[in-house]
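The chain below stands alone and is given as structure tokens, in the form predicted on its own.
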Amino acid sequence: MSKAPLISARHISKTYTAKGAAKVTALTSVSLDFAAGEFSAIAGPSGSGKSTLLNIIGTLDAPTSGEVLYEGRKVSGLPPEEAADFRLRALGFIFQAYNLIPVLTAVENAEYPLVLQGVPAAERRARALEVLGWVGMESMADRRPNLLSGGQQQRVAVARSIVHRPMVVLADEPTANLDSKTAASLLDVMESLNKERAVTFVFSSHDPAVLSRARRVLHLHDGKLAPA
């Protein structure tokens, strides 16, 4: 019996209805699978639905129809508390705006998922310092975000996304606010984590630098998946 894919999205559609406005269809019957260990991207221009799809895969948004499964378990439609617990245990997120907590240092930001999980202080600090070392930020562990460059903040965000050993890291336009040299350096880090630490990455991006690194690119256009 073949092993279930890490992620399966089945016939995902998403329609938004703004008050007093016509319905807007963001996604139309999108189906795709991702296996463990992938370094893949969902590509498309602005408005193509790629961020919406990534949010649905990450249970941050719910599909209008269709379902999302992780290793054969349906996670779309979970009650809010169960969905939040699933995200905390199984998923890592990287956002284009970094989303670091300003009053926390780099190491405190990196260990924050472990705080939420109730991991003892000494263990979570050790794990946070370890992953900061993986992304080249251990020497800046005590700096707050306002003393870090954009690229350094995004490296801390990468560390935070992997510290709890998630099944997959979902990265939404992670290089959007970075110059090309900094973006390339960040992609080097994520490629290394994928190859050496077996971290699974799924990107949403229209950045050619990201798409050229991805080993598989899925293209969305007007909310529909283009034929392979």
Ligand SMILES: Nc1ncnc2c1ncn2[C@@H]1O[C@H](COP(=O)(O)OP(=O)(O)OP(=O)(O)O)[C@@H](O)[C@H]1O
Second form
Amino acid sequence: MSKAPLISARHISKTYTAKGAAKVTALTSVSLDFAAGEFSAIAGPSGSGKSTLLNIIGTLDAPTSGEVLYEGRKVSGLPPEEAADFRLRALGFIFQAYNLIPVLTAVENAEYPLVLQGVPAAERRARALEVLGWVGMESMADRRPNLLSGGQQQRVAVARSIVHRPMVVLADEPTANLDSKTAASLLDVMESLNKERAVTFVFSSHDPAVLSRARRVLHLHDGKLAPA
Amino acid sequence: MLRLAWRNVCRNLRRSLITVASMACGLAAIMFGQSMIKSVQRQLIEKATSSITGHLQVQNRSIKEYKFPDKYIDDPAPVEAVLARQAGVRAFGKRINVTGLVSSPAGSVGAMICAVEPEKEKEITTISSYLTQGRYLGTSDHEAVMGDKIAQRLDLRLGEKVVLMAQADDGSMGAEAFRVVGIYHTGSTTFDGQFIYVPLAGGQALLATGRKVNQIVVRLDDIGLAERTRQELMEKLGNRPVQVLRWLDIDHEIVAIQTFQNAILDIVLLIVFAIVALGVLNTLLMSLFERVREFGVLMAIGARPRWVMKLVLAESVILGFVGTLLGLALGCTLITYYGKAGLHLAVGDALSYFLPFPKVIYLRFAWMSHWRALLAVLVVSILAALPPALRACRLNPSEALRHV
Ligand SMILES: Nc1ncnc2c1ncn2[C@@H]1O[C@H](COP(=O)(O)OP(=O)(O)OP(=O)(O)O)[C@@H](O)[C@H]1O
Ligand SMILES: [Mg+2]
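Starting from the form predicted on its own, produce the coordinates for the form predicted together with the named molecule.
Every chain and every other molecule in the complex is listed next, the one we just looked at coming first.
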């Protein structure tokens, strides 16, 4: 028996039943695996279920059926407090926009996972500054998000997503709010982290230029995974 | 977390300040109201006890209507002996209080005749300090001091004679002539228009009572000693046909006024609390709603739902503390200021009908009430945070993140 994959999603289905509205099936029996060290993308047009899938993989939402396993251990369906602890330990997140806590400076944002983990102040500050260096943001460590450009904010978000050395960074359309040049340089940062620091990335996008950077692309269509 | 909570409070500084200010003003208003009512009540008690009732009275045991004693203490001397040895008693004096008729050539009016021991009465009540014409009682048994309204109505001047009439102890009608030696003005319609003071010996002659009196009035070192001293005196006087009464047993009206005022105060407090609570609730709900996405981010990066709840609570505790402190400072400033400058109160005019009541009230702190208000504002501000905090705690991270 081979070693369990880093992430394994099995027959994930998700149906939203909004109040007073018809049921929406966002995902239908999606199964996929991710291995450590991947730099992979989930592609698909708007409404195809990319965010839904990433949220379920990231334990932010529960699947209607199916399960998510990390290294063979089931994490879907954990109670909220345990799911939070799991994310704090094992996952990093980057979102499309408004990612950072506006009242905290760049370095305070970057170190926040370590604050939640209870890492002593001096150590977490040093680690946050280090990762800010990796993403080229150490000179703006003391700025608040409103004084940073969109691309700079996303770099800080990248720093925050890796500061606690997670198993995987899940990024839902991290470049959607950026122009193509800024998007490309953010992808440069992510790619170098993947190569030099062995950070596993799974991100979503519908932009072909962005998708072309991924080493593996999974296509979603109407909630179904297209055959490779 | 405290750092984040503090920064969140400072983020929308104007809104936080408005919340804090509304709490502070609410608390200050409550403290001011409490202080005002309590100061009025203090004055009321002070004036009532120092102008007529004294702190304690000894009366015949079978009297039911303490304000108008209709029976006599036959032998006051042993009671006086006990009072003279009682700790906490500053002064005491015998009195006869009866209703009667005051007549002059110009007419007659009904009046409260107070036959007092002039020198002792001076130590117990302040009536001698209100004299505007003539002098106080002292040289002869057939002198009288009266309010200016009676004097006016009977067209009396200093040195002229009045005839007092009242039902004597034996049931006959007593009548004696007294010379007007002093006229006082207290500002109280009741006192100025209905009270006339004569020496005890003159009163006893009028009423043919011999050495009997119908009350012995006691002034204590401290009004707070009233109940304890009453009990001690009751023990020592237990075998005599007398009873010891406190000022509040005699003056039911004051107690009724107090109860009424306290009830009004409670209602006002409740309204102010409701306003403060709704204000805080509104601010917190607004700030929560604006930040749903942010809570989603916090939960995504690993904050437990309960941690987010604590964050919201911490923010309101900060607001509550700052608001309470500011309110306390503002309240203290107001009370201190009006404690020095005095406050002209319409209620003073109204009450002065019954008692010589000052028109200007000097505010005092009423900490017994203040600290309750303080605690209540603090608790209310935290309780108001509970519903939004619980909502934040129940948010699903993916839904929170979709929120814009
Ligand atoms: N909370 C929800 N309630 C009801 N329907 C939802 C909800 N969230 C998503 N959906 C629906 O599920 C489907 C998939 O949505 P999802 O956000 O996963 O797509 P997406 O691929 O991320 O799209 P986009 O590129 O616009 O972000 C859509 O039809 C969407 O309308
Ligand atoms: Mg999406």
